[in-house]
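We begin with a single chain expressed as structure tokens, specifically the form predicted on its own.
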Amino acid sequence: MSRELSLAEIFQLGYYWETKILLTAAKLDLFSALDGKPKTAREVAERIGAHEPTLSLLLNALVAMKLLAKEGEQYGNSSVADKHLVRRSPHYIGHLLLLHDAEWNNWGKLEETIRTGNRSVDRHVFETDPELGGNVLAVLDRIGRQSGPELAKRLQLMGPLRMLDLGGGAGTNAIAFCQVCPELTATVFDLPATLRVTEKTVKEAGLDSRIALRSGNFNRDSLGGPYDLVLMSDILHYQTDESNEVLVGKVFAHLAPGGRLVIKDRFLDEAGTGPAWTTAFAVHILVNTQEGGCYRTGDAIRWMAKAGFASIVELEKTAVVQGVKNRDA
């Protein structure tokens, strides 16, 4: 039986103060300004172009949040801030925080959206700010490099397979699958602006001879093929149920007989109340996309069945669904 929340925990859930303090510090690139050695509030203010007295309030709050340390009048980064929040660090994740900050005003319209059902955005921030989108893709690529090989091994890939990584972003999964399965070749299909990032990551991995890039809009353009494996990873929550059904049917037509479609996404359980993070993500999609949504595993199974897939299984609960095309199809 789950424990009830305390009054203190309810208040904590309602406090967005620390969130905005961190996002503002990232926007100011404050942690990069403290890279190297501790500095006074005046020195930091001069470096980032800020008002010293008000900046001091922000700095002190960041100390209390354990992102900064303070000795005397000097402030310095904590070890975790040095690793993840200094722009020159190879582990920098600040671009994700900048994305969250760019979406801040959309969240302020949540009440209006809930009352009216009308969404407040007509385009995702990746479309309005392609540079930010590219930087976020690079961060997600670094974060996702651990899960890709695990998924490839779970799928037991063998032989000279032809893979399509649909909406493949930076090519994270295509790279991982090629590394796990030496005979596999892949195509990453995405928008031209995204593929500029993909080209870089593929070359850095030394796999440009095995991974091809195909630009276009997957709802409108030909996908090429035929393929033995198509992966849709975290793309369907940006679309409507109807668009996803049509796209799954389109993928079916581009699969070779016996080919597989694997959908990896953030699915809700059948009750719609879990996993907890995904229920919050569903609200995020509501306020930050024009028509996206979080779906249930049953929705993915329905799309596949409608397309003609014969063998459909949930490989990982609320995360991965696979459909296989009959060899005589």
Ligand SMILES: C[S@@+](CC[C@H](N)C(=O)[O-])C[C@H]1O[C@@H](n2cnc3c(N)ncnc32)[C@H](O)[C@@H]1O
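Just so it is clear, the structure is predicted and the values come from calculations on it, not from any experiment. Definition used throughout: the rigid core is the maximal C-alpha set that superposes within 1.5 Å between two forms. Residue numbers count along the first chain shown, from 1. What changes on going to the form predicted in complex with the named molecule:
- Residue 298 shows a C-alpha shift below 2 Å between these two forms [criterion: core-superposed Cα displacement of 2 Å].
- With the core superposed, residue 39 shows a C-alpha displacement of at least 2 Å between these two forms.
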The other form holds:
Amino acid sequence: MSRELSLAEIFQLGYYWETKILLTAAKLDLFSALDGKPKTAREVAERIGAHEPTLSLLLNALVAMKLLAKEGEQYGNSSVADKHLVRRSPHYIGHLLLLHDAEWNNWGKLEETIRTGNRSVDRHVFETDPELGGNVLAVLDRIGRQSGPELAKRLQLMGPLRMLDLGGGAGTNAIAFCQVCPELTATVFDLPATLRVTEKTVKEAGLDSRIALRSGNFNRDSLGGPYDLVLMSDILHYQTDESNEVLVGKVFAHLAPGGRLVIKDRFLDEAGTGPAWTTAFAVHILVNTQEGGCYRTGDAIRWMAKAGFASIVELEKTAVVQGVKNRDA
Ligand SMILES: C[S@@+](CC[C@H](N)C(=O)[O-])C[C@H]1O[C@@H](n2cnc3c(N)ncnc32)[C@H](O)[C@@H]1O
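Here we have the form predicted on its own; I need the corresponding form predicted in complex with the named molecule.
Expanding to the full complex; the earlier chain stays at the top.
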């Protein structure tokens, strides 16, 4: 049994003022306005189109939060803000904060959703604002580079495999798999708006001769193939159980005999109370998607068994499940 929370920790859990101050500063692109030399509140207000006395309150709070520094009447970015919150920086992660801000009003409807069971959104922000979605994927690609190579090594891939990275986003995994396995070639299948980002990341990685892009909706369009390996990484939590079952069956048909499907996702444990981050993510999916959900590895095993996969194993607890298509299937 873990230790009891203290009262101070309960207060901390319920406290979101600083969160919204940071998200609003990112929305106002305030850190980019402070790029270069320090400025007074009046100068910043003129740049971003804001009411100076009100803006000063926000700027002072950001100083106390150590994102800005103040000397006399002038405000400047801290070095971490300069590196990660100024748009021109190659390390800019503000798109992720803009996504959280775009989802803010959905969270405000959580009580209603819990009372009625009805979802408050009819489309995910990736569909309503594909440009923001693409930019977020580019940020996730940059900060998530280490997990792809680890997965590729764990799968012990060898030889000239044909891989499909389904809903592959910025191509993070396809790129990592190509880098770990010199003979592997990959296809990244995704929506056309996303593939604009993928094209850039694949080119930057120097892998355009080994990674093809295939545009479409994986629920409606042919996936091409046949493939020796299909990866579904972080795509199934946006969909219903029924759609996932159908999609896994579709993938089975696009695999060569002996090929394998690897599903990597944020699965809940059997009790539904862990991993801790995933329990909160399940609520996030509830308020921000029309029909998504966090599943258990048992669900993925059931989808695979129904499709006809054999040798189905949970390779990493609450994270990775693999099924193999029999050679005579
Ligand atoms: C959370 S991202 C995961 C990206 C990547 N697989 C990864 O693990 O980094 C979900 C991806 O699924 C794509 N996607 C969602 N619905 C899709 C659909 N119906 N057809 C094709 N791609 C889709 C999105 O465009 C996005 O790139």
